[in-house]
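This document opens with one chain alone, in structure tokens, the form predicted alone.
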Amino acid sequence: MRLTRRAALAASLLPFAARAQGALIPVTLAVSSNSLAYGGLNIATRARLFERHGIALKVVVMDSGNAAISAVLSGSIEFASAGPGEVIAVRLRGQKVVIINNVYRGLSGSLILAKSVADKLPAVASATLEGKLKSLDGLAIATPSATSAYTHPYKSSAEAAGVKIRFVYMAQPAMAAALQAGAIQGLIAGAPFSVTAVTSGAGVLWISGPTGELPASALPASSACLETSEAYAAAHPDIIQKMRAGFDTLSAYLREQPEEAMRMLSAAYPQIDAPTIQAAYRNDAPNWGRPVFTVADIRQEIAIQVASGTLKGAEALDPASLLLNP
């Protein structure tokens, strides 16, 4: 009789399970790359954390943050994730994109210098940050885009040291091959792309972003945040709330289930060996688990953009207008 009742109970729950599954709202999120800046997001999708809040999230990898935001502006997808610099750039063009919350706190991109270049430098060049920056003068350094969160910290730091870097724009997956071919002399990328460039023997870690080697005044509040159009946010406040809840759940998941989260991270990046995954988790989990984005963060981003001269007129923007319900 007990088994019969259990079977009957399971059968009675099937319609509810089907309805719950059918009630999931399909949402597409375009991201600027598959770097470890999105490690937390990849953990969340593999652990189905957004499904707990009624969202069936599909993540699409684009070539850059500009491409991701353009997809949102075209109406082909609902959300994008890129650096706040890209949001400032499109707002200066009069396009109404708003930041919903943070995805990666701080700077996830490191500068990798070609080993052939580093080997020719005197040992003193790598002894100080100033020496490292001065050695970049005139070099062709790849970065995802002019407004990437990776670009302006290095640009402004170099210019403060009297150095001018010759930036070359390309997608992160293409950078390691370009470095090996000698088409560029360095690159700015997040792991695993920065790691690949080093493990291949073509490059050396020159300046680390995640460990905060650059001056604090040059460091962004975020390397990646969640964005959508003002029109979509106004029309779908329930989905905005569910997306925010998903990132809040990720924050708790990283704290409470680190071993399981690390397993999900390893599955998302099978090309990265276990020690590197473990190191990445230790370094980046705190940055993935801080979804709050503030007006002060936007002010910091605007100040960096103004100082670097990348985005003219950014100082005239109202920081609060870039955030949804700041």
Second form
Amino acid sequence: MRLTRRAALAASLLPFAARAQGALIPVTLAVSSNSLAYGGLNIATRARLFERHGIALKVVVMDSGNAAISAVLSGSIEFASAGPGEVIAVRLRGQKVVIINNVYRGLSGSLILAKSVADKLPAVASATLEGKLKSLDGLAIATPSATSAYTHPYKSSAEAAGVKIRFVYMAQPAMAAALQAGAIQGLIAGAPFSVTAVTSGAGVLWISGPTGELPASALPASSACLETSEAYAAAHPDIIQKMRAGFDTLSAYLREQPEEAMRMLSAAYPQIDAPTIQAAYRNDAPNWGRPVFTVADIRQEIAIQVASGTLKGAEALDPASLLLNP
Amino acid sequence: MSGTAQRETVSFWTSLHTGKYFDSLIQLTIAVVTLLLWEWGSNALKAEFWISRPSSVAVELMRWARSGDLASDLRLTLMEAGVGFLIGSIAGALVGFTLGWVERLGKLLEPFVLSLYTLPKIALAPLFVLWFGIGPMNKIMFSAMLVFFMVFFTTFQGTRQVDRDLVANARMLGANRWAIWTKIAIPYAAIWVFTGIRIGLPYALIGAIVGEFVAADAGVGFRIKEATSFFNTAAVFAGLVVLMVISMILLGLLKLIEMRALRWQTASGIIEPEVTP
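What I would like now is the form predicted in complex with its partner chain, since the data block earlier showed the form predicted alone; can you produce it?
Whole complex next, starting from this chain.
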């Protein structure tokens, strides 16, 4: 009994002890949304994995990746997480933002089609990817922004199939309600926003991002990566190292303690039911646990941006210059 | 120099100094100097990413115009703001006049209208998507709501200040309700209605732009948001310049309408007596 009390006392004093030693460095990271692309990051903060490396990480959810990167450029926060497309866009404007590591490998956003639209389509339309893409012609599909990692894979795949989608830019949390109200005919979002649209009965999963339904040439290497300004990275190499170590610890944690990680994920997304959390974990955990970002990855990102015609002049960028210590 | 010539020169300079042309010249100089300072400052401080520069903004405006999108975006945003402005103004003037005129009704409903007025209405924008979709109706209704409150409050206050003794005297002299409305109440409230309309006009544009920010696939607000995605500061400023020009033109038009509609009133709002020939 006495031992338990002592243990409880020690546990309660631990944060104060850490603070007294000045061990934790406060760091703020702005993320582009609260989608499950950041599920791994949320697990890491809940499990205090960054604290193990002396980082007190505060995560701020923004409206878009551009807003997150703008916050870094303003100097008010240290790190941002957005798609590589946003980094390419800001580099094209001469701003020195660099990618540190991956946060979500591959495409986390799925395309959800309004049930009312899907019901009217012939069965053959949903049989093949080409049929699915062709059925999107002229439809108003919501996506977070023009440079979002979710936009260009669908845009370039649709254009390759001779189809033009009418993109509507909207924050992910607003999409499901807009679909339900009939304001849009489809949406591209990560879970839980895509899941909400399906479980509400308003939409059907039309093209899945995480399962790699789109052609490999259109798939991004990353939906979200960790970024900072070149100046900050040069001035604080120790903090960069600690952040990278935190993501490495997350990989190990996801591998070694999946039950605990799933519990943390449930706590981070209380609005999602247990079966959906389990399914999301199965799909997404491998993508959260691969923090390495290579020059080949950024080369692929640039190639996709050039192919989709979204970011003109991207081919002139040196891929290695976009990565911190590639 | 002869005395006459000297007098002519003096009168020319006096008229230039005191006339409206001189003010216009000063205004033009301020505008040009500001633009030059902006251009120079942006270059000198290497701050084009942050504040852009007038020449880049002009290039973006040309590119926008040449693509054909400027005309269609303007048409859409103006239509949304215009229809919203009309709906909001008419509804605001009617409700404001009714509640201001019928004292008991005004007292009863004032707290409710006040509480609605104090709502931060921008926060309602996502709900408008839910109620009216992402099409023009969403922006029209949002603009109308913003304009409504501006016109409503000024009309309400103006109608309440109608001289009740004058109304009582008119009644005693045999004026019917229609005559009291058309000869006293409406003319008295008109100047207040126009004040509300003038204040409400920029809000109509704000409503349309906010609506386009939240969800749209065309319009000036949509282009500004799209430019933000690409960190294209010059294009954002180009959008703002377009909005500023629209606002100025509309305010000018409104001033003309107001001058024609209220020419029977003095600047202080006193009704001029009818002049009998």
